[in-house]
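So this first bit is one chain, no partners, the form predicted alone, shown in structure tokens.
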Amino acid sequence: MLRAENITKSYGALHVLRGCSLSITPGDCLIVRGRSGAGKSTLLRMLALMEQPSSGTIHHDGKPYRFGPGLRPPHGILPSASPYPLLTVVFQQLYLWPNLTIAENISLVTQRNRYAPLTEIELAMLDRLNISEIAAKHPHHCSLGQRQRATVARALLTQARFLLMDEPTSALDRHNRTVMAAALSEARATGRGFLIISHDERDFESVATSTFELDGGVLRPL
């Protein structure tokens, strides 16, 4: 399980975040909606351990990480017994090697060899996302919705156990949302995470098991 308990962000008199909690079992989805600044990414990075908060508790395969005055940040994530990794996370920036076509760039992450030849699972899940024809190409040379597509391949072909994605059908046309959002619903029915950033909740209803606001700092389910 991922959890937040009663996170808080300020910068200064900045209040970002205000006592924040939600947990992500296996199986879940949850979709974070609010308006642009509203401290979406901000709280997804905390919940991967990427970003300190101000004060309340993260916890990951039930360890505790707490956050406050006079405590100190937490070194590393917990280790999994899981043959899994516990999390990944995709990001809006996408961080793909731009030296390296789509293949390397998956090979990499999934096989620790960017000269990997991509296996039958990886190649079927390019063209599960309609991205086959781009393995050879390096990322400046795909458009913002392959490259988008490419990066929650790679995510998925983590075998992560809960992935943390921040507006990732963002640069999609609706026919690529909707091929998206299957491909998710999928993962989900094997048992896996998702906690899912999206200014538009539409894209994800046939996989949310839960949907949130955040505004003004404080989170409310919908």
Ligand SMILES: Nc1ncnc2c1ncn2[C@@H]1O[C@H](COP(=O)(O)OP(=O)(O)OP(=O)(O)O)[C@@H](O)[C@H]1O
The other form holds:
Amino acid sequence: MLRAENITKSYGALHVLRGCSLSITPGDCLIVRGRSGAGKSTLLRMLALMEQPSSGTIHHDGKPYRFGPGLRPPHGILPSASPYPLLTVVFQQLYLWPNLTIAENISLVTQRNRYAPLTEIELAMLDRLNISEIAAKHPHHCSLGQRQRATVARALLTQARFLLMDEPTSALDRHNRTVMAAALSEARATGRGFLIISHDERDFESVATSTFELDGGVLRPL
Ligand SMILES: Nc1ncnc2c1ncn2[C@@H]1O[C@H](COP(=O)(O)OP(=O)(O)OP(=O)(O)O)[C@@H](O)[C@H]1O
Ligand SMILES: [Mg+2]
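The form predicted together with this ligand is what I want next, because the block you gave corresponds to the form predicted alone; please supply it.
Zooming out: every chain and molecule, the one shown earlier first.
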């Protein structure tokens, strides 16, 4: 389980998060909306323990990581009892290795070997997200929407139990949004948990188990 408890985050005098709490259990799909600059990506980084909150507690699989004045930041992330990684992130900036093809970007993560041919399951995922034709291309020769689908495919093909996705459909047309929502819905049905940041009000309506708006540093259920 992933849980954020009363998280605050300030950058100097800028108070971005003012006490945010949420939890994601297997099979959940939380959607977070909010205007540009509201702090959505910041909240995602806190939840993934990629950046330290100013105060509050992040729970990973029930283990609390506490932050605040006078508290010493935790040293690294404790090992989990599960054989599967806890989480993976699709960043708003995507982060594909520019010197590798899309297929290599996937196999390096999923098989830890950029030279390994994609498996049938991996090829089927590319086909499903309509990106088979870019497998041999480098990211800078792909459209933004194709790179977005490749990054989501890579995340879905990991064995991570929770997937945190920051605007994974911002460059997609309606058809590809629907295709992606269906792929996510299927993954959710197998017990994976999702947190998806999305601007588009109609996106992921069919997949969401709860929807929040981040406004004024506070998360409100919609
Ligand atoms: N490392 C940082 N140092 C200083 N300010 C930061 C830092 N990271 C984010 N901010 C500020 O925190 C606020 C929230 O940023 P964040 O990227 O979380 O917004 P967002 O809701 O994801 O916006 P968008 O929808 O445009 O992606 C912004 O005002 C941003 O300038
Ligand atoms: Mg953002």
